[in-house]
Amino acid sequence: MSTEKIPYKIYLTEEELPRAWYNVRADMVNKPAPLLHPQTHQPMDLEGLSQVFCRELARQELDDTTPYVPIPQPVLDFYRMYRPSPLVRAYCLERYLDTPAHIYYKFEGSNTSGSHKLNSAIAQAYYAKEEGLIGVTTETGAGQWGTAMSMACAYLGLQCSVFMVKVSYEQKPFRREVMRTYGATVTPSPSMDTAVGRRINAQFPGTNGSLGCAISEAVEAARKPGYRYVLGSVLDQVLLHQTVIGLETKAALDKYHIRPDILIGCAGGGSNLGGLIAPFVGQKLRGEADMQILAVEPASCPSLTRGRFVYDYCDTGRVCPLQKMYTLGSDFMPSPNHAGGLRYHGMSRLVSQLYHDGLIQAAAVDQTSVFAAAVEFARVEGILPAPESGHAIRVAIDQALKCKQTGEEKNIVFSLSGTGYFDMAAYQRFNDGTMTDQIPTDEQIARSLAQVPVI
């Protein structure tokens, strides 16, 4: 079919909506390593993931063989508030770049939350709210979870109380006044509310923080009756509910008999790159399909690319559970570069373990060069990405060059996580030209993996 008669934006009806998430380890060989309780070091099972998660969360967390999770009514109900989500024909970056490429961003931006967070939200809400409990205790980076989790909260009449990693909890005002207004209580992490943030705070005076500390102190204050705790990225059950990402572009695609030559993702925990992604590493696990897939890390924090591929606790404070993946060491302190939802140590178990078996592949790609392509993109294309989105777009860039230099007409899809209009601070920063790159010495590295239990 002529890419002529393909509109700007492929939009699915309602009625198109999935109605099951993709539970990509079914399809897996080489499964994620399981869980490992923090103390004993023994895998972890229902009743004890049960003591800090929902109990069907935590059933999710578990399942290796079932494909299709149903999505309940209730979450499907929802989700119609924002999806379909569109697949826009990236037309004017094209022109811009003057490439045979056609390039094509999914755009998880358009809702009130402002990011791809709330397809998980949701359901982790509605999970707790089914479970009777009173409330939910949970971290964020840059504000994106957080948020989201504020207002699904909200939806559903639950309590929530956020750790919002300090340093972006100085930068980001107005994202922790969204929460606010959706009537969480937000907490710079590390604190000194719980023991866990005084006992970090003594370790590392004077931190700006990191998503395994503000982990460690919301699991600590989900301990009182009636609480749960929640998580935004890194897990499988929340890798689980982004698959919508991946199952809507791949029948938007479907649509028009579009087969992906490039995925890209930015990667942190995982959520976003798992999300979309899934349904297409399905297609290259049964032989039904191949494309390039490629996570974008920031060089701030290199958990693919400079990490060591083994066990280790996914919080600084050692209290969750421990996971197989690449990871830099719980005790690694990130720079405070300005895509906070980046800032983890380590990445997923299920990435890290498509990644370990060649499925995927990475790149780690500094600041400035990230916020350049984030202001390119905006100048083009009329949005203006978040941070970490621009992760993916700088490399999308890159691809879609490199087929200028070559003559190919790939078709290039990647992911536009959110909007970065809470990011202005970083954007002025990057347009004064007092932005920074502070990228871990090799040194850094080893002494924070020197850490890293052996098991």
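Residue numbers count along the first chain shown, from 1. All figures in this text were calculated on a predicted structure; none of them were measured in a lab. Rigid core (definition): largest C-alpha set, two forms, superposition within 1.5 Å. First, how it differs from the form predicted in complex with a further copy of the same chain.
The rigid-core alignment places the CA of residue 169 2 Å or more apart between the two forms.
Fitting the two forms on the rigid core leaves the C-alpha of residue 272 displaced by under 2 angstroms between the two forms. For residue 193, a C-alpha deviation of 2 angstroms or more is recorded between the two forms after rigid-core alignment.
Switch from the form predicted alone to the form predicted in complex with a further copy of the same chain and give that structure.
For this one, just the chain is written down, with no partner chains and no other molecules.
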């Protein structure tokens, strides 16, 4: 251990900011399996992917050999508006828990999108602009991705059309309003604006919508000249951009000679976790360092801990490519828990491969215990976490308490991926004592897994 005094917040200077994203696939022996075409089941190539995504992003999706991808200067300039994000030493939480562990968190919530999502949104908007596009389409569930994409598009003068899961659109009118303030068009999904939306509305009158349905609508809406579809998680291109989180975290830790013993991140589609851990996984793969890495998912949507590692569809409408991943089946409908960002039926193929190869571990936690941890954290550390981030906090606290029992002075590092300002209805339910845990039965999971295609 260094005896140097570690500040409450470790900030990098602008000169120390990463200049390139790190593509961990270049160091992986077992690469993530290729994406497959939804009809032909053949590996997707650049031409195929470019029909949906910007060409440069499609290229990034396919590239599993280039270790460092330079961050374009305009993206760096944008990053400088809200990055570096601080790596915070949670002195107050340590005192409160009375633990010998040293707890650090990388705080990604101090930008208006309220989360790490902006790191990839600006990159995707930049490549869209470079390609000469007019605008992009996307979907949003919890609203963080839609907000981030709206901000990035406003900055670059691109149109942004967001399909927002209808129940979120109605329950989170203020999220919608932030996107509108940033100039985006927000449409409740399923809508009557797309063929797939009309079909779903006819089939399920009065449906509240789902992320899978909103994805299908956004992909269809992108099929016009000058538009492409963008996605906020799951894809390798997104995880690539998010490595700015991990690279900054590693640089900040290195600055004070801190070696992490445990890394923790919440995992929905895997973008936040994948971004945090990439450079550390790289160290493990190259044999330079070792540490425990924990992916935390909600017990109500346990893709890693109870899913199967197979090829599956990425969306309910089955219009997107298939990927080999831990999945609960694309028909799996998680209970309406309050971490909208962690309700995806699958997991990034990159994170899935790392988990399959034993490089990372996973834990599933109950919603009420997550909110209990989030409230404890808020009261001692001052930051109100997003419910998603609360999952990482829960496990970080548990690990710190374990250190208290064993007397170990471990360095625990977790990602505080976002803030909970637009999730107060969930906090209210917790404060009122009316929140419940909703765990799927084995039969329920088996039923949706039975729909997984045989490939």
